[in-house]
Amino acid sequence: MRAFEYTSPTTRQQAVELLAGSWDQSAVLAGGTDLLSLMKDDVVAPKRVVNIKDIRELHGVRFGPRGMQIGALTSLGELADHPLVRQHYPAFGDAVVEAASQQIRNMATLGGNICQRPRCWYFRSGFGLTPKTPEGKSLVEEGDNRYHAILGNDGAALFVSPSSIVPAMIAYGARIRIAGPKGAREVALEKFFVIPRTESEREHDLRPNEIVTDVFLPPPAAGRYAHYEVRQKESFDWPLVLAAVALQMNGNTVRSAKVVMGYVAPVPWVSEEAAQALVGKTVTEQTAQAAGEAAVSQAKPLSRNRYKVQLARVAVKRAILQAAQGKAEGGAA
């Protein structure tokens, strides 16, 4: 690991002031479960590390008129055990429990999980977000792409968005608050993720001198929600694909739907096609199957990841059926 300057601010303003205007100059340290690995492997080498763990206002869970406000430094362990999460946002709670081992959940923070870097082995080996050969060919397209994107992969970025809890939060309509030199701004969580077109761009709508401070989950609506993962093994592993679903019902008929897939694209993938396949219909095995088909209708698998199309189709179908059966219902108790 290369030498770096270490700072430990106690307020958001101090933290923002200590961050620089370029990514190679400074980095934010929260739980450290991702950043330290990247620094040890020399994938990133910030000249200054800004430890934000001592900023008290970034910790904790509060429930109010806006719903649930979660500080960015709240650990996944706290969220997994929090009674309000389990009561009002059960699909999110399920996703958090499955996101990591108990030891990692106790260290990892919500903000860190949202902002973690891709798990792509080309990126983690130092080849960047859009890895290319000296001749300008895509290393991913030419190489081992078993775990790469099947959607949103028309450009040079072929990695998959790495958070397994973000799709559930998007299904619940989450928003994210960001602090910077010009004050605070908020964006819908699904808009926080972007597909970089060049190596100079990032995969998040976050500037080098900004930090994530809070996540807001809207007041729980009386809907049906579910989170479904497909993994290679039952013990902790990164998902191959996952799906999060939110259904708003009129009796037995779907009034509106949101279907979000993870590990299939460089961003959490919101499938309008799958949602439209559900609206106005009763959820049955056949309509869930049709929605699963619609969710992957635009898929463009690479040379070694065609299997992910079927897995995504099945994950969406099963998440819809679980939601319709009320396996994870939201709303006030």
Contents of the next structure:
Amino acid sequence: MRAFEYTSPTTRQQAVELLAGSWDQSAVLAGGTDLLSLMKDDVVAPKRVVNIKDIRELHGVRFGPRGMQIGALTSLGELADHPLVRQHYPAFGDAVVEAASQQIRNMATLGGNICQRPRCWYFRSGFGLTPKTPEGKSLVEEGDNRYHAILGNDGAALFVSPSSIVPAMIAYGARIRIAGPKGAREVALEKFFVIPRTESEREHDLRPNEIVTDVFLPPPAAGRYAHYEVRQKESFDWPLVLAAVALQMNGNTVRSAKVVMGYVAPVPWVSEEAAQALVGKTVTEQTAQAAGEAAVSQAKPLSRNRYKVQLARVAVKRAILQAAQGKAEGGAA
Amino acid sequence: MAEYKWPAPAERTLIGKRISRVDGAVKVSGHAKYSYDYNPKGLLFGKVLRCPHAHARVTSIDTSAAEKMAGIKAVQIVQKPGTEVLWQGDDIVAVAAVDEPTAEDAIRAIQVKYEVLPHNVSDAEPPAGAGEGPAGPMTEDDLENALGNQVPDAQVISDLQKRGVTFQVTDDMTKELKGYGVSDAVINALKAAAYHPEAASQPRSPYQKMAAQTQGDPDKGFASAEVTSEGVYGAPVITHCCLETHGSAAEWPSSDHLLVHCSTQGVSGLPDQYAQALKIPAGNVRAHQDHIGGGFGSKFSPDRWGIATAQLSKSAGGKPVKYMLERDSELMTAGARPSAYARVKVAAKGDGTLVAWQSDSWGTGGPAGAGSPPLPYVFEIPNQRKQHTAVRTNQGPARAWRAPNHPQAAVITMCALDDLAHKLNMDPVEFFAKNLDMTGPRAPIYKEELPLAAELMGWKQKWHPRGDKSEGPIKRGVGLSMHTWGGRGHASNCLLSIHPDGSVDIKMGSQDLGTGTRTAILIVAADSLGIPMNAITLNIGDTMYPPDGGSGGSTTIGGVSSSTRRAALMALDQLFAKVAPALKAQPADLEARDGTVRVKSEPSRSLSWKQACAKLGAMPLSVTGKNPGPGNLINSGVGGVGMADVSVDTETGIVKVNKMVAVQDCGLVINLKTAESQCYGALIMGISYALYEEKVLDPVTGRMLNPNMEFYRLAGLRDIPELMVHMMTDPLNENRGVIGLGEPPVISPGAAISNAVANAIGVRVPFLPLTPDRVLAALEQQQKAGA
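Form predicted in complex with the partner chain, following the form predicted on its own:
Up next: the whole complex, starting with the chain shown before.
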């Protein structure tokens, strides 16, 4: 790891002031489970590391009529064990419990999980977010893309969004608050992620001198929620594909639906096609299957990842069925 | 004179019982010291600049900036300009610094220029005709491959005469070959071979086709068969992924004496390797190791980085320098199991009797090609034709991986046989049983093991013809495989001393790979001397102690248990001679039991162990028990059966193992508990290579894409199912003596799991690992074929 300046502010204001205006100048350190490995592998080399763990107000979970407010520094371990999370946002709780390992959950923060960098093996080898061959072709397309994007892959970015928790949060309608030099701003989590077009862009809408401070989960609307991961190992593994769904019901028919897929695109992928396939239908094996088909109708697999189309189709189907079979949530909160 | 044999079952107090390992407490409490933990005051930290290219020539190296940096104590060029580098991650320059970040900064300050050369990292099936035609002069690799693959002498000699060689044949080389048992005829042909130095720089085909081997009459065999099955099977290159990475700490107590703390499978073998590289007498090298965090066949050499570590220390005035590989370097460079694939045709009579085998196999072990798997495996099918093509790639160098070539041979053979059983409409257990007479000397043990394994698996209840017809996407199936291994004990010396105060110590240059070697030595010594295990001080893991074999090939237990048994019996002979007068008996009438030395026929005439040892006088008695040595204490050749029960999600291709069974023979078991542990560990390792492990090389850059533990997956706790292990411990097996166990149980799981998947989903997934993309592709093929 290269030498860096270490700072440890105690307020949001100080933290934002210590952060520089460009990514290579400074980096935010929270749980460190991603930043440290990126620095050790020399993928990033910030000149200044701003440790935000001493900012007390970024810790903790509050629950009230407006929903749940989660400080960005709340660890995944705390969330996994939090009774109100399990009670009111079980699909989010499932996603948290399945993430990483106990040891990593103890260190990793929710804010860090949202801001973590892609696991793309070319990115992690130092080839950048939009890696190229010496001839200027896409290294991902020419190379081994078995874990890469099947959707949203028209541009140069072919990695997949790395969080296994964000899709469930989007399904619950999460918003995040961001602190920056001009004060705080709030953004829907779904809108926070962007597909970079060039190497100089990032995979999210955060400026180098901003930090994510809070996550808001609205009071769960009466509905049905589920999170379903397809992964090779049950112990400590990244999903190959996942789906999170929220269904608002009108009796036995779906009034509205949100279907979010993970690991299929450079951003968490919200499938309008899948949602539309469900609206006005009762949830059956057939309608769930049709929604799964709709979810991948626009998929364009690369040379090695056609199997992920099938995985995404199945993950969406199963998440919908699981949501429909699970007991209704929310409303009573 | 003692009679050198194992105690009769009724007389054993410890041997064959379930005994907890003596190093368990220090390991779980973190007190056990590994090479990684050696952190003396003033320690310098090593780092290595590694080649980023899969194939390149070093054109220039400029270390001047690094040498000027504060905190840099030594810089060592490992591979000079002009060197052709054959894999990504190979060592170029090493540095030692006061701390790790400074060493890393120095690495970044070193300028190395490369001429990047074309790479090949693919071990795909060779195109038809590849590797044939007029071959150029033989390289050293060609010769090594021919000799290593038991190509008949006549063929090697004819090749040498016709093709000549690209290298100069030196006396050292012929001496070394002779040492490996190469015949004089071959050596003479080598000496006489024409020397073509110009050919060494010619581009070479990546394919080396070995001579075809034929037994019986394959054409007639296939013609006489009633059922023939054809298929393609295989397993990719995987790594050793030792949890404690390779590496060492080295220091020079004086200018010509080296001390190394090295993570190694062969302590006694290290000095000579260091001495050759460093030009000092081997006697001046001391190697030490208390504990090792995994080797699996990859840790016998100091390696380039280890020699560099010693050189760095020397340059730094002898100060200790430690360099352990980073996780990515470990996976990129520190060993890979060769891949092996084959197109197989195998045939049987209608009743299931095997009649003919044909295989065209290929695989890579990196730049030197690879050894061919022993095909067909276990079953000596009467008519055979087989041919192997070694593929030279820039995958990184191969190393022995637990049961070298056997797991690959099992996958190719047992999957082919399982497919044939399916075509015969036979239950594989019955089909394998039908052909057990073709398994040679192990046939009797397989005949016992196969039904036993089936019973433990619940095979009769679980097995169904191919394709689970039950509703829903989850399909369940069972599969089996069989394996064999040698495992004869290696050379071993046990220096055992009994002191006049009654204390006993043992010194051996052996090492405990985590298999329980310490515990096994103490069990044998304590059982033989009639005293408790904790009354004996055991010292191993140092070249200060008598040399012992490297722990590879399942040779340690036979080596150390037999040398220890002999030492203990020799020591008792001498002790009894001193004690006999006091007990008014003949030495031959005495025995050591229950902490006493007593008269066999009248146990009440006894001395306590301490009293007896006092009769030694002023000097301790010291003996060295050896292996090989008198008496038939050890043997070679084991058989085992592995079975798997799996569930396959046919919509996602995810495979989950529900249960594994291992039934294993290893002669006389010294410690039943650690023997079973070997099998448990092997089954877990087997699940990992069956379902997850693969060294992924990027076709574009030639670099390893998963040199980490997130995409180089190993089974975790939740991936490990019910494991059932049964050791064959009946007197017939025990009477054969002690046989090694490390390798055999890891051989079958890959094939057994693949067969179980085929049984579940009704179609063969040809290659390991059985990942969702491969499983789904096989299902799709099946659907197309059915449609």
